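Starting off, we have a lone chain in the form predicted alone, written out as structure tokens.
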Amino acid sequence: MSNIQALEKEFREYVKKIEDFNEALSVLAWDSRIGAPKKGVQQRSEIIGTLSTEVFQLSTSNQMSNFIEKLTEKDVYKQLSIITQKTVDECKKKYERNVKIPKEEYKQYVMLQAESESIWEEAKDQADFDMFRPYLEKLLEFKKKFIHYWGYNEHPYNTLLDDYEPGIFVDTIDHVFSELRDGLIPLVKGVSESPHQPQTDFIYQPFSKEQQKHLNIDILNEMGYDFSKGRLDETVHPFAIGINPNDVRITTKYKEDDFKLALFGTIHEGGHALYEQNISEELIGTPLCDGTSMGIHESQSLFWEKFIGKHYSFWERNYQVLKKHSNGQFDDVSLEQFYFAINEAKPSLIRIESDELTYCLHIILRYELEKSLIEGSLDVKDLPEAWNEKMKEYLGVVPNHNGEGVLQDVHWSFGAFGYFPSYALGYIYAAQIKEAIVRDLPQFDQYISQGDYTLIHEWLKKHIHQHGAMKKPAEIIKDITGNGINAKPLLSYLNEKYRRLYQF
């Protein structure tokens, strides 16, 4: 073995080392979620913040270092693998921002995010803002700081934007963002005057948890999830988490008068895990071993959930499976009202509740909210306020009180601001992925009402499944279109499928 292999094999050591940590912590964020006690939150907190700490370490060290500059030589670095290459660059990048933060403030940090979580879920259920504003305060304080030590180009948001979509900044979300919404709103308004509404009196029926769960079973299986490689589990706010390719879980929340909010979830999370099942397992104990950006991950949800699961053909097929699993309530329905009631379109107050059509306005108001908070031109106690005055503004609804407004998503409990413009940025994606199936695929319609999902894993492992975080979003968008961001797929989707639902 050459000095060069022994070097490399000894920092993928080290690496996997961290991962290994993360890994653990991943397990530990999935149980705190997942109704671990009340009162062991206090030890759990600090047992995470010991673990983080302890990555933070390994990752900002002299060892690291070392290992950094020895390996981005030219001389050496041409001769690694390519996979050791991307973690030396990955690796690289954490080092020079994570250095800088001072190893208190990040394990201070690091235990108010785990503490914050549990007291935002206890103040949304209160609907009690004031509860929760000292941590958001803290929280936000804590991002500011970061930012002051990262340093920043342009717009201290940019910063935050690197760590869910590098590559995507304040001005191209601006300009996207402003076009869908100039596109969405006058839409909007079409389908809300529209005459021609559905009728939804059946879908909101009782329909038991048992029930709910064994259809979303059903569901699971058909589009591919591998149970052998993760599990389904219920939580207060859904999510799914990679803990590796070979350990996918998934939650969703279930509303026993409302099915969809449950199945649609389980669908949405089921296409995260699908990608995360589906990395590479040659990036196992490296950093890549990962989706390359929150953006690309959210396509893959929602390519699943609005692309195949609010698609015809899909319900063409699993109809019946859905009056196998039901009380009776759709025996006297007919498909076609049964679509149309599933792809209503109204404003609604709950972010995850929303349709397809009016999702991305309330992406575009949490952006904008958190902007200003970082930039400062709007402070943590005129949140809920600012917060009503845009859902009036952008939906034509207000909150009756905080729980159904400012506090109904986790997100800022953890400190994630930034993460937030990656759902619509990921819906952006989904379409000009969609068109790309499309084109390589002219059967889709087909494969999906027949069951088969073959073909379409095939192809989303092919262009971005398998490469975890060896392809940036950038990369794998240019890659698959030809070109970059572009909102009017998504757009000539909306508008399509709407007006004719709509009949207008």
The other form holds:
Protein chains: 2
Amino acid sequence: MSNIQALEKEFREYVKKIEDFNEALSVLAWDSRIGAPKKGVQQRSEIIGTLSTEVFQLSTSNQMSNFIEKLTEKDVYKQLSIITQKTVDECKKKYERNVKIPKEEYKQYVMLQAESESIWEEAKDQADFDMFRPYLEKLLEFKKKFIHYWGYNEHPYNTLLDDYEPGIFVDTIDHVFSELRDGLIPLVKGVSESPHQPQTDFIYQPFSKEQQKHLNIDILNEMGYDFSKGRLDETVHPFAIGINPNDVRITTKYKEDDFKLALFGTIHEGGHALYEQNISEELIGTPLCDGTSMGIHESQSLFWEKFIGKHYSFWERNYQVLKKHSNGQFDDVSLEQFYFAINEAKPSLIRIESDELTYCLHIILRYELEKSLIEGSLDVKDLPEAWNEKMKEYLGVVPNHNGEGVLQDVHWSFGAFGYFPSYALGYIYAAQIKEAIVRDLPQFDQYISQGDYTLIHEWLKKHIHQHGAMKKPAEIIKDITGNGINAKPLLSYLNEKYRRLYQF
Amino acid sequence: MSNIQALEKEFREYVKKIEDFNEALSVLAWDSRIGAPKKGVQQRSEIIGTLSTEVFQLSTSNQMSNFIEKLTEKDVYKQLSIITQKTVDECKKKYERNVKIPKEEYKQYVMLQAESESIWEEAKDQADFDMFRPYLEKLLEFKKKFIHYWGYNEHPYNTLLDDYEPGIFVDTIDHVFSELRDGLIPLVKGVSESPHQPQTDFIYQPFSKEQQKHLNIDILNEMGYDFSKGRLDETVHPFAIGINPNDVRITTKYKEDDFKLALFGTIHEGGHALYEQNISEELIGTPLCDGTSMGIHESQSLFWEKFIGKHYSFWERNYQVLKKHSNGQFDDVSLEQFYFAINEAKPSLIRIESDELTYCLHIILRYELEKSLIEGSLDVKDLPEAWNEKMKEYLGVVPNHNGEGVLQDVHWSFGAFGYFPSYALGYIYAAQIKEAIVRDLPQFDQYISQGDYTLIHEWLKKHIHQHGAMKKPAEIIKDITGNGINAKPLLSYLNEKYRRLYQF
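Can you give me the structure for the form predicted together with a further copy of the same chain, which would complement the form predicted alone we have just seen?
What follows is the entire complex, opening with the chain shown before.
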């Protein structure tokens, strides 16, 4: 073995250790959210703090610094495997980012995250913003200090975006989001004012949790979610978590008078999970064994939830499956009526229950608010009022209490500022991906109505899934479309679909 | 702060880090057993290996060696708090034990443990000993090498016993077990030959998992198990796991035509859990925050399962609760008939389903077999035959297949040789504890029939629970009885109870 090979091996083992700790942290995160004992919160936060500190220390150690220095030497770097090269790149980026934060502050931050998330759950239940407010203020204070340590170009929010959507900046988002908003306003207006509205009463009928669970499992199996590499649990806020490609877990939330919530939530999380289950096993033990960005991750969940799960062809096949698991509520409902009902579009309060037409307006609202919080042009204490005002302005509806308003999302409770834009970017990417798949697989609709996802899975695996974080978002979009980020495919999809449904 | 105080603080922080890693490992162990994805086994073993290696390195580092050297200096030691003193003692013992095992071998062993346990589950399901055999052979090989590294007095098995029941040796066990066996043989014979046998058909009636779950939760609540510091799940082999006193989880196994299996299993694990939930919080972050030995731990589970759960007074109160949750199967059954039925004693195949009269014979069999495996007088390949022969000799029954024979217990699948004797020691301790409680609380039976466990909890907490590993087994038994380990209380309890029930 040459010196370089020996160094490469040593580096990969070092990185594997970091990733093992990260996988343990993922299990702890999953555990905390699926029903770990309440009184264990404090001590569990300390465990998470200790493990995170270890990861932080290993990622910012002199040893890591030495690895980076030696392995990025031109003559050395070019002899490394492509996986090691990209691993070095990731480690270097993380090193440079992390080394600027004092260790003790980082540990306190991680402990605060765990505690805040648990407080948020209670605050949300009780619609009590003041209970959550001091935690949010502390989290924001940490984030501002971190931005100061990191430095930034042009806008402090840009450095946060880099965590979720590397290479995308405030000016791009401002541009794409405004194009989207300009396109959405007349559409939402047309839909609201149309005299042709769906009948939906048959949706909101009793549908037991047990029956819904069987339905969701059937649908996950049809989607190709591999239960031998995952499991389905129940939580307040649904999520997917990839511990490694062989262990990707999802959760859902059941509402017994609205089966849509769990079903489309499950398809959404299932889309995330399919991505992670299909990352190449070669990447295990490296930071590349993950989705390449939040936006691309979200494109996968949204592709499955909206472009498949809300597709007419999907229900040509699965309406029977739904009927089998339910209690006769759809007996007198035609497929067309049902399809219109599940695609009902109207302004509403809760992001995760909103429809594909109004969804991006929920995101734009959050993006603007957190940008203001970070800029300092908005105080946490004024957040509920600002939230409610924007809801009225964009969607014409106002929450009755903060539980269905500013407290509805988990994200801020663990300090994830800069995350929300990814959801709308995910929408935009998903529409671009859908367009590219239909170009390559013109019989797309037919495959879906037959429940045969073989070629679709192959396409997604080849172009997106297998690469993990080896390919960056812009590279993926460029490869499959020949172009950059573009809101037009999403806008034409929505225009075509909703003008036909609502007949205007 | 003096130099000694500073050193003490530094040491306690170092130990806290080790314990945080151990708590993470406990969550991973729990996760692996309650239904983690099958295909994730290999990678999860590696995570567990990495964390265990970290614990091992921290426990055997030069830094630990320095701490021990400095803190055990006479003038220093006496200035430490009593908790720190005992923590130093534990760390010293562990250091001296662990430093003799090469790191790489230990890591391989831990990975093998995780993998073997998963293979064992499959082998047990398929009653296929050959599937499990190579793993058992490898585990045994490791154990023999470890014994060689550690050294031992008189018998190689003694050094294994030290892991579970410090201060107890093969000669004591041989002595106490033979007294127990001599006492049990005529009793079992009398019971088997008695013409007065219980009617039991009403026990084995359909009793849905969902109904049993409600019953078990009611009983756990009555016992004082704190659900805000724990949770109940379902597994193939029931267990209790204490992550810390604020997070102590139990599992059970339901059989829909025998409610006894889950109910008494739950009470058993609940007894373990009460111990761990009541350890003083002052001990969190030290190796003392644990049961003091497997035997004392087992005395707590057996005390609740046998001396309370199988007690007539318990059912004076809870027979109604059972009836409420079941389907009328007990409508024509008197309390006396029911009490006789749940205390039925007869030789059987499965240890965890066996009764309190024959239970210790199952243990003596296992003890003798594993002692032979360690001595080298028995080969793994001959184990199933040896098992079956001893079953015939001691209990007069022979398994139809290895799934209900040699493969029935989880213990050997993670290399826990030396563990089994603790179960019978636990029985012996439990009877000694029961005698001491009745001496101090003569209205014991009345408290139980009233469902008022306040004074019993106080007694157990005061004499046993709160101390964690601060007091050693012999010290506890000495304090509460004024004497040493003694099989007589158990033998007189069993004689009195079973001669009356079976009328001989």
